[in-house]
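Next up: just one chain, as structure tokens, the form predicted alone.
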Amino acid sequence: MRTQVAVVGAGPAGLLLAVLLEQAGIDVLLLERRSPEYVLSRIRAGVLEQGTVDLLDAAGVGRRMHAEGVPHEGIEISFNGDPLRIDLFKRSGGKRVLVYGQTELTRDLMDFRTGRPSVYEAEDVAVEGFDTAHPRVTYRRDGTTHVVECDFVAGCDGFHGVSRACLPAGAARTFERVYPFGWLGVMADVPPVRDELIYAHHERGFALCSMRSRTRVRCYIQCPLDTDVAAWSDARFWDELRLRLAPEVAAAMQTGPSIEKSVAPLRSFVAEPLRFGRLFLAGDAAHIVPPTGAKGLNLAASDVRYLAEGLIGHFCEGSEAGLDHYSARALARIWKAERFSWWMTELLHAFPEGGAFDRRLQRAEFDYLRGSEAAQTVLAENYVGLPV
């Protein structure tokens, strides 16, 4: 089999890499090791920055996100129960997040590429000669094993994938911190307790007031790392959250029995560089940023923005200028979107060993927050999205 780029991984990520280059005239073969229904069954994030709805829409995949996605204009940041309002449209010069589930957005990209060249269930895939102008992609898939020659191989199969694990050793400098707690997240159809996402820093633990839509919340709680979900019932976790939420919004919370419930660890990553000769890495196979900047999903979308331009640029124009700058331009964003990331993650949890000098730090950290402009503006300009 022939085609001139082969995309490993049917996530979001891959699926719109693929999209983006299929609308360029460029031949695609999108490979993915599960099946699409256990795909669509993975529970990610669901704030869309304005730099990843804009690149959505103009692949031609918004119309159903705009119909049914809630946009904000700010969220709600509490310490202890204080609560304060960032106003994101204000503070980023009229910039929104749009809050649309991760599993919506991939179903639109899987139904847009109906009848495109896909292989699911791929089995034992290898990614070979990627330092040479040759470079081919082997998989199994019903007991045979097939070959796929390419030009280019985009990596966009995860943290766990292969793409980044078929590099010899040294080829990639690694960053990495794992962060002494995870996320207890709960889902559940009732209303959202705010038209707003809420962020709570409480002596109990963080905790997140998020929601896929008008009538679907997801709820978080800052936990052990080994926390069992089997010992959390739907009706201990609506009151450990209800203790950790200012007074009048755990008294206006609806609650319901929970449709998922997971635990999910928190930690940075980044892999350096992101092109190894002819493959290219993308999403959470390059980084991976804790969820409370809302980050990992939008940070995927502009690697795949940057790469395709790059490999667009190589075989509609015969330039070599994108795909040779795809990995210093995606690593500033990727970087600044690490740090902010981090921040929020240090400003609102409790870490098990912090001291009461880092409690007072937090405080500080919260009320100059509170009584400066130009924070709230940072933090806006960073929750909105970066310019790409």
Given for the second form:
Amino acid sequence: MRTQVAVVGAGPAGLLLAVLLEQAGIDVLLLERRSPEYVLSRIRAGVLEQGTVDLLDAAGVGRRMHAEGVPHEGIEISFNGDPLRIDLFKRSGGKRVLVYGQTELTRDLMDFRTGRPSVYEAEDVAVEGFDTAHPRVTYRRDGTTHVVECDFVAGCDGFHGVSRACLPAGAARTFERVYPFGWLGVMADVPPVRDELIYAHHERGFALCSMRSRTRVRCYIQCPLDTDVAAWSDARFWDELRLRLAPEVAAAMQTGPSIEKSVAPLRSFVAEPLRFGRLFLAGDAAHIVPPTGAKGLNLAASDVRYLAEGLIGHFCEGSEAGLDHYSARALARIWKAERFSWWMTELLHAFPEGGAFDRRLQRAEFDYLRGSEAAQTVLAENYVGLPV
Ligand code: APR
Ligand code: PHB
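Swap state to the form predicted together with ligand APR from the form predicted alone:
Full assembly next; the chain just shown is listed first.
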């Protein structure tokens, strides 16, 4: 078969790109390795920048997000129990973030595309000829091999996807930092302890009290990379979380049975460039941020926005400028989000190999943040999202 843009991967990046292109009248085929149910079972972060919200609104998929998402105007940083509220709204000149789960957003995008060309459970997807004028994507489904001829391929297939893996050795330069810990996350149907998210630095390790709604929490504790989820009963998790929070917060916190529990490693990663002839990388296929600061989904959305503009320029306006500048434009924003996510991670975690000097520096960083409006402004403008 033939299409204009073959999009590999139906996570939020691939789905949103497909929606934006289809609205401009461009033919898309979306290819996904997993089933729709599997894609919807993955639990990811849930904080949307204003720019992400605006893009989803422009795409016409924002109705449920506005009805069910909760706007937040601040976050709390707790440093060994010392609380500091960052007034995101005031310090960013009137911007908010919207707390809405990525899983819900993925569902909205999937529902919106009902009936549009998609192949789920596509096996052995391979991208070929992207350095020629006639790229092809092949895949197997139900034992048959299919060939898709296209003008462009969008690699939106996440960190472990095939798009980046199919590049010749040396074509991409990669930059990586792997952190010596992970996050153990729990979801539970209890009301959040506070109206806003609490990011906690503690000698025992980082903790985060987040939420999905006014009746569902998502909480994390920093853990060793080899943590066995089975060794963490719900009671053990809640006890450890309480130890990392201020006593009055710990005392007020409601707990309940977990409905999901998993460990995720922390990594910073960027591949450069993002364009290889007629293949473009976007989202987690191109970069990973540690979750501290919740930039992963938002960065995927800004990549997709730039890429959609480039492809619409090509197909609808006869202009190559957007595609030519895609990589540099996206990377400029990606590296700033990498910097911010790294900074939040360094401030808030207990580093196993970090000595007393490093811990004093973290304390000084926190004290500086508490005493400086300028430092709070830097945090706020990055948290709500730098300009797109
Ligand atoms: N063929 C087809 N699809 C694939 C392949 C493959 N070989 N490999 C992976 N995929 C699919 C995955 O199953 C997944 O559904 O690509 C999709 C990638 O989705 P995500 O990993 O969610 O990445 P992305 O869409 O870039 O989303 C951005 O923001 O919050 C962060 O990391 C979080 O997923 C989030 C990301
Ligand atoms: C989440 O709710 O899962 C979440 C929120 C904020 C983060 C990371 C994760 O920084």
